[in-house]
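The chain below stands alone and is given as structure tokens, in the form predicted on its own.
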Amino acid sequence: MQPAHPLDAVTHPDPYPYYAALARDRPLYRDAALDMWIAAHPDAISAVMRHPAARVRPVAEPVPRGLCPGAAGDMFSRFVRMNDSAAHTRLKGLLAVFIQAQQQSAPTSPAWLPPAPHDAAGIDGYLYAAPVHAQAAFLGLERDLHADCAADIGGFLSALPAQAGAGRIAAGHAAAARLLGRLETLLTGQHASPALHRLCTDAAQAGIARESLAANLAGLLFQSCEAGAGLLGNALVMAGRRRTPAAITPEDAEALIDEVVRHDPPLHNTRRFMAEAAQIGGQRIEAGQTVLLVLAAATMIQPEAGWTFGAHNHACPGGLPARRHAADASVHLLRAGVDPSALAARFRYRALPNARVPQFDFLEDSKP
């Protein structure tokens, strides 16, 4: 049975057929009971990504209202990935160059790979954990800091559903403050690499307040996150499928991350939102509507694009390193007799809206 709509399509087994389908017959439509714009179609993505009024966030609500006031939501609204102002852009294009830079200095593995776990439950932590291991470690922040990070940004993405009660709240305040603080001291900080530096002066020379620089950073954490989880957890299930030996090697490891991002990508969609009427592929969208990004039915069209990684002004500058570490951790696990056949014979996908996440740990009659 084919997917009901494209939220429906994250979790199913194999909705590939589907977004072919939905991309080459519906490359721009509404759909009234989801009450959305569906965008499929790689032309009508790039249309609706490129027009100035289809926003990130609801121009009504730029962060979400239960993380304000406070610490996280201080940090959410700092994000250049969640901002379409010309000073974010300025922003972005720093952390680009400082992403490039930091290629060339940042540890390789298995300087920050956190010990393998060899049950369903661990691995599913992991999935969350590694990324944020990851790229702690090519931020420059100590070793001894990276599981702190990975909690923190754990508290931090339980704050965010529009359903998290005051507890998660409180604790996502507070984990966006101690990430704040750890990111603004290695700004300043003696140990900080030449390309952070760097960052730090060209972005002082823009305008830019330090507070901006660390809560970007730690965006740079949020971001690999859940994508992250997606990206390694895929990376298993196919390795499984395939039987692949547990001494791969990392060059087999890079290209079997190449074959999940073209086809079975972590990331399968992502929304814009209407600041004012547009008429965008023939179709009037009107102020207030918001546009389904179909990011895994473009893929299905052009499937060395890189689409998961999003596009255009908000394109993922750290696509490169996130394939990086999600090789490393995936050499790291089957080395260690982590074994991708049995995770790939029992698994579900998490009930998200946007990331394809395995769980391989889980009770048959309980929902997702």
Given for the second form:
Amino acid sequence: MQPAHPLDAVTHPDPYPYYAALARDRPLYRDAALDMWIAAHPDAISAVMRHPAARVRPVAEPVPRGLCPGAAGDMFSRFVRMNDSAAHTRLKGLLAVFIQAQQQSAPTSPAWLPPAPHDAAGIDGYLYAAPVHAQAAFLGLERDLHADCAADIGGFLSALPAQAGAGRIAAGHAAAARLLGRLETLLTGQHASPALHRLCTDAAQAGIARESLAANLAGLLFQSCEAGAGLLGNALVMAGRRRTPAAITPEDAEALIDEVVRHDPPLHNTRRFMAEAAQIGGQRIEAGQTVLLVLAAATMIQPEAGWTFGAHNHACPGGLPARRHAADASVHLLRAGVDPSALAARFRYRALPNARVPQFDFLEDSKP
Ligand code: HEM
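The form predicted in complex with protoporphyrin IX containing FE is what I want next, because the block you gave corresponds to the form predicted on its own; please supply it.
Starting with the chain above, the whole complex follows.
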């Protein structure tokens, strides 16, 4: 049975024929049941992304209500990912330069890798933790802080859904405060890399507050987590289906990750929120409407374009490190004896609205 709608497609076993048909036949349409516009063709997605009225957050709710007031809300409000302000453009440029410079100087040996787990529950945890460990090492945080960062990003993520209860929200604030503290210490301390020093100097010259810089370095940990979990998890499933040998080479792992980006990408959609009414692709979209940008459908028309990493103004600056870290983790897990065929034989997808993340440990009759 094909997916009922584009949100249902994220967790469907094989949504790709549906996505291809959507991009071809319904480039931009309104889905009354979802109460959203759906953009599925690359041209329609680009037109929305480029339109000044299409914002990354609803005008009335720049920060999820449940997170305000508190450290988690304050951190969220500063993320470039969640802003269309002039500050976004300034800071985004500096972050992109930093990521590129750090990429050249970061150690090639993946010393950041946490020990490989050997059961399905351990793999599920590893998918979320490994990308944060990788990013923490990439930023230059000391090794004994990596696991704490992964746990705190987990705490922050759990506080984001609108239905998160008071306990999760309190834990999210505490996690955000600890993350901000660690990154401020890194920024002011002796261990900052030359690329990080330059980022600090350039940000100060551009009038960007140190708190914003620290929040956005925590933002890099946050951005790498769930999408990174999907990239690594979908790579394990693909390796299992292809019976990839345990002695996988780094080059084979990079090719595997590229295949996943093209054929089973980790992030299937993102959203824009209309601040004003706009005429896009021959259709009038009213103020206050949400537009779902189906990146995985655009991938079916342009498989080489890396749509899962977004495009235009808010395009992901972390695509290269994300691919490299997922390739390193795949080599590590396979060589440590993790059997991808066994994983691919029994899994389901987590019930997420935009990321495709496999879950290997679950009870048959439990809800995803
Ligand atoms: C598989 C891994 C990843 C995927 C699929 C991914 C995907 C994306 C996508 C689709 C966006 C744009 C969202 C939108 O336009 O609505 C984005 C933004 C962003 N990503 Fe990634 N990302 C990944 C990993 C990373 C990593 C490792 C980093 C950090 C080095 C990172 C940093 C960012 C940042 C800072 C933004 C915000 C850019 C902006 O708003 O201008 N991402 N990512």
